[in-house]
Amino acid sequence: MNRLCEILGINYPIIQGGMGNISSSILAAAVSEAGGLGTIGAGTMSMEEVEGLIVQTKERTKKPFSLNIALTVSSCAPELLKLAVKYNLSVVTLSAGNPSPYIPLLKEAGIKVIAVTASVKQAKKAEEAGADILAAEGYEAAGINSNLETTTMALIPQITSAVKVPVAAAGGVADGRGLAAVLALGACGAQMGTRFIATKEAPFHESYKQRILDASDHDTMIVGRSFGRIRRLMVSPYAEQLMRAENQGVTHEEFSDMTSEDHHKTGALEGNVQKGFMNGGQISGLISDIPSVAELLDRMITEAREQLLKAQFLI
């Protein structure tokens, strides 16, 4: 059996990435119900908001799902950990910071820990600290990324050669071919964000979904390099405004305000690309339909098996 699936108690080695303040109990539950691991992100939400999301997700599915805590983004990470224990969550994903100090509490409560990493050094430290699974995220991924800018293709084989715990590849996967590719590189599964935006259950603005469907292979852009806060966005008027402001010497505080979760919600939930942004991975150019989550996962597994079978006859 796939080690990642065995540890998480899921059927398919596919994990939904955290989506910050636009996280949805509807989408997370749909992913879990379809056999993957749904995720709700704490983002910068209050404790009350996160607790509400947890309750809503538990009402929609009895299957495992994860709470993603972005350690250096959330102002209440320690309290969120206690919330995960209180509700007996199966999995917690720790990202955007050093997970080591937080892992013991979760492990003591019997909660599986996924640590998001972007380098071999980070991966080794997370494994040593007790992480059960690593989500190794490449430069292709949507949203906030590591300033190391290592691509998924280069990152995954290096990390899987350096650690023993299962690795899920994040960034650049949207179909069965991508899943087959990261499995061939040594990963045990994939974590996806952008692909789940363009699904029937995703409660995001239709213009966001359509922007992904219409995207070419060069319709995402990076902002935040000058501040060490790399973020990959769909090309849009607001994203271009961010780039201009950065080039014109906007302060770190001003840039942080311009890339706040409020502007994220304005773009993703309201479809307002003049005042808000839409996160998007480089894989957007490959996405051309809006299936249900169950249809997507079933199709990906079938495609991955077919691709791996064909590949063995090519060498």
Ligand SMILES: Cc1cc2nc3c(=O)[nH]c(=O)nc-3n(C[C@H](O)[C@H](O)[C@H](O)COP(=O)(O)O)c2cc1C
Contents of the next structure:
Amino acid sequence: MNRLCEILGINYPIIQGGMGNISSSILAAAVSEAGGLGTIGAGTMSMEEVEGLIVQTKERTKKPFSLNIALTVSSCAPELLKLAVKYNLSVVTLSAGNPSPYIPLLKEAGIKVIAVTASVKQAKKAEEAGADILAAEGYEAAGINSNLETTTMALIPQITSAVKVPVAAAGGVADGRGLAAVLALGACGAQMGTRFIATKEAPFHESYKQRILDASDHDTMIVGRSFGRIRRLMVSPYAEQLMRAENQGVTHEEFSDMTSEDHHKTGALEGNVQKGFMNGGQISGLISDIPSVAELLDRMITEAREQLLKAQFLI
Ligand SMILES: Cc1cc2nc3c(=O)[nH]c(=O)nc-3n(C[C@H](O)[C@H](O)[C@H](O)COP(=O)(O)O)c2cc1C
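Go ahead and give the structure of the form predicted in complex with the named molecule, now that the form predicted alone is out.
Next comes the full complex, this chain leading.
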């Protein structure tokens, strides 16, 4: 039995990662219903909005799902933890900050904790603090990334050698071959973001899905390096505008406004690439269809099994 599945109470070792303010109960519930772990993210939403999202997701699925709290992004992390306890959630994912102070309260309430990490040091600290699972994220991934910029390929074996808790590899996985690869590196599963954008259930703008389908292997870019806050976006007029503004010396505050969750929603939900951005990972270039979530998960598991069997004859 896969330890990650056992801890989370799911069938397939595939996690849909948090998606800030575009998080959707429809997508998260579809992933959980299909046997993976869906996640709704709090982003910068108000408590009322997050509460609404939790209620909607609970109405759509009785299976486990996670609430992602991005610690340095959300202004109300302690209150969100209390909300997770109040609604008796089974899993909380802590990202973008030090999870240690927040883990005890969740553990006392019997909530499983996934900590998103991007270095061996962070991974060991999160394990010591009691995290049940680590999502180790390489900088191939969509959205806000670690400034350390370590790739999934290099990060996963180093983290899985350093900790005992199960690790889900995030960043650059979009098919069964990617899943097989991270299992071979010692992970117990994968966390994906970009691949789930191009699914039938994802309620995002058609042009966001199409942008991913049309992407080549060079169609994402990193912005925010000069502010120590990097994020990976699909190349677009707005992303290029962000890059120009950064090069021309906008202040950190101005840049934060330009990369706010409002601009995220404008890009991802309205498909407006002049005024908003679309998060996207390097693996976009591999994605060429829009399956249902259940089709995607079934296909990935079959392909990963085949790939692992095939690989043994290669050495
Ligand atoms: C639209 C979008 C929004 C994201 N927002 C968040 C977030 O709020 N919190 C977080 O921890 N990760 C966030 N991520 C990262 C994903 O949860 C996931 O770890 C990542 O996408 C995995 O890499 P991949 O894009 O190569 O699959 C986001 C990803 C996407 C695509």
